[in-house]
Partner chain sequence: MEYLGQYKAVYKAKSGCEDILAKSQDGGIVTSMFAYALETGIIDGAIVAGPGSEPYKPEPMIATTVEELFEARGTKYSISPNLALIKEATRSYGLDKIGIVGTPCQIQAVRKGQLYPIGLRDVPDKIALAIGIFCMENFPYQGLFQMVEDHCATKIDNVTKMDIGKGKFSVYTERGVNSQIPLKVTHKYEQPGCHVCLDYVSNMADISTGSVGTPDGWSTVFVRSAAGEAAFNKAVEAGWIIAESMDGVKPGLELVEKLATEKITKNQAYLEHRLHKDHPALKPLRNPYI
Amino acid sequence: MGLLDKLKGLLFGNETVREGKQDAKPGVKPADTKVEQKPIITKPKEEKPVADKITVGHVHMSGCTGCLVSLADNYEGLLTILDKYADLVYCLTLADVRKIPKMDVALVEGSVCINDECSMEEILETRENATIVVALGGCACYGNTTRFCRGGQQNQPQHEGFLPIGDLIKVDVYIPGCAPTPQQIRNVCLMAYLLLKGNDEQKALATAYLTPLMNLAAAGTEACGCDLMTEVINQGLCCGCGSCAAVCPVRAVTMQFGKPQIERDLCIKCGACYAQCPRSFFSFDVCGQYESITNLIGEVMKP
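Form predicted in complex with the partner chain: structure of the chain on its own:
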């Protein structure tokens, strides 16, 4: 089977989900925001559904699609994930399913515009339909650039209130960063699979792996480069490693005399620096097994 055929089959998940979608009542988007989502592929070629896959959806709130592009940037890795571990049951950009279905994992991109009724309904439906809600990327976790919105933009000038999803619903896992990286998204998807479908040992590994990202979700919806000062240096924890400076997407962090110096006006509040810092969270159990976990990821990602 050619790659494209494979992609076609995979992007549509299994038949039952498609049928479910046809029963669904039409969307309630206001007329002016209604966009005809042309599915990329209209005639899915179904593969035999794999019984023990998990179901994953991508819910698009007010984000720039960069997070979704990052997911797709796993390239053939994405095919492996969709082939063996997960069915993509909802993804407006890629699959022709309009109503948010029941799913194991919802990857939510973007913050929620509270002035938009449809967005408010969708975030609620997401919470009600998903077992695990993952805030995918800085906007969903912390607001990111949408924190700076004050309305007035075309073509919805009245849209000025945007909240990270955790201010509206309970969120289980955070993937901070702008954009989040393909490898981080891959790791969370694989660990979610192991958590839901694995044996006891795999469940324990997945729990250990996901715990810090769950703790970030529990910790709140505000992030800033200032966290390096308030939560790391002020707390006497900084070791001067430089990870924070490496990961800042806008280069707001430089190292001076071995400590981060934050250009606060540049910071877009994506949360990457603090989450990457070895002194924000560090698990000896997980990182001490880096060799076997890396080998495991390599192994399961083989096509």
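Take the two forms, superpose them, and find the largest set of C-alpha atoms that agree within 1.5 Å; that set is the rigid core. Positions refer to the first chain, counted from 1. Just so it is clear, the model here is predicted, and its values are computed rather than measured. First, how it differs from the form predicted on its own.
With a cut-off of 2 Å and the rigid core superposed, Ala245 has a Cα displacement that reaches or exceeds the cut-off between these two forms.
When the rigid core is held fixed, the Cα atom of Asn199 travels less than 2 angstroms between these two forms. Relative to the superposed core, Ile233 undergoes a Cα shift of 2 Å or more between these two forms.
Could I have the structure of this protein in the form predicted on its own, to go alongside the form predicted in complex with the partner chain above?
We keep it simple here and write out only the one chain, dropping partners and molecules.
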């Protein structure tokens, strides 16, 4: 077969050009040509562990992004949550969504700059579109260091007034701390899922876990290291563990003679020390069911 025959085969669609003989009609196969049929391979459908997920969003106001870093520090645990229990529908850092959508749980990080019209609109829109609003971290709960802002930034010198989100909208759950631990953020997301989608027993345990954090939200937006004095030490509850001193981001709490000493001039009112104390708000409502809640978290986090 010459080069001309090959070119004719390509031009007229002949799939079979024999040596010295061309098909009578272009594109028609001879009768003795056998076409090998390939077997059809069908891929199995992907099965999702949980079909009915909740929707979660992370709304970033005026903060340092430390709370988002703490959320990401769950590593494989975060992937398990996103795979089985929650769809991340809004997050400026991790999701390409520009407008705040409808969602079941909104994790709001940072305080709100009341000089910024966009921030004011976003926090009101978050409350309107979210079933549960969670104040994530000391800035969102109590204002933290942003309480002391006086403007002066080169790009936005008028940004000098900041408020915790609870002063502007109704907040359902607080996760205080600077920043909160990854485990607590994970646990709140899991408990929110069980509260919305679980059976009666799971809903009861989720309610027991979330009730103290809901009580914190109902108590208001004021926090201080003095809370340790009035609510823990003065009640004879301090065990001298040093958790408050270890968690304070500005080293305003030190341990002296086995008890915390609070430097009020250094305190930034973030609420981290009181939130971390094992004898404060959390243990009284949860300690009786601690083992059941721990086992539940272990079960749902299995890969």
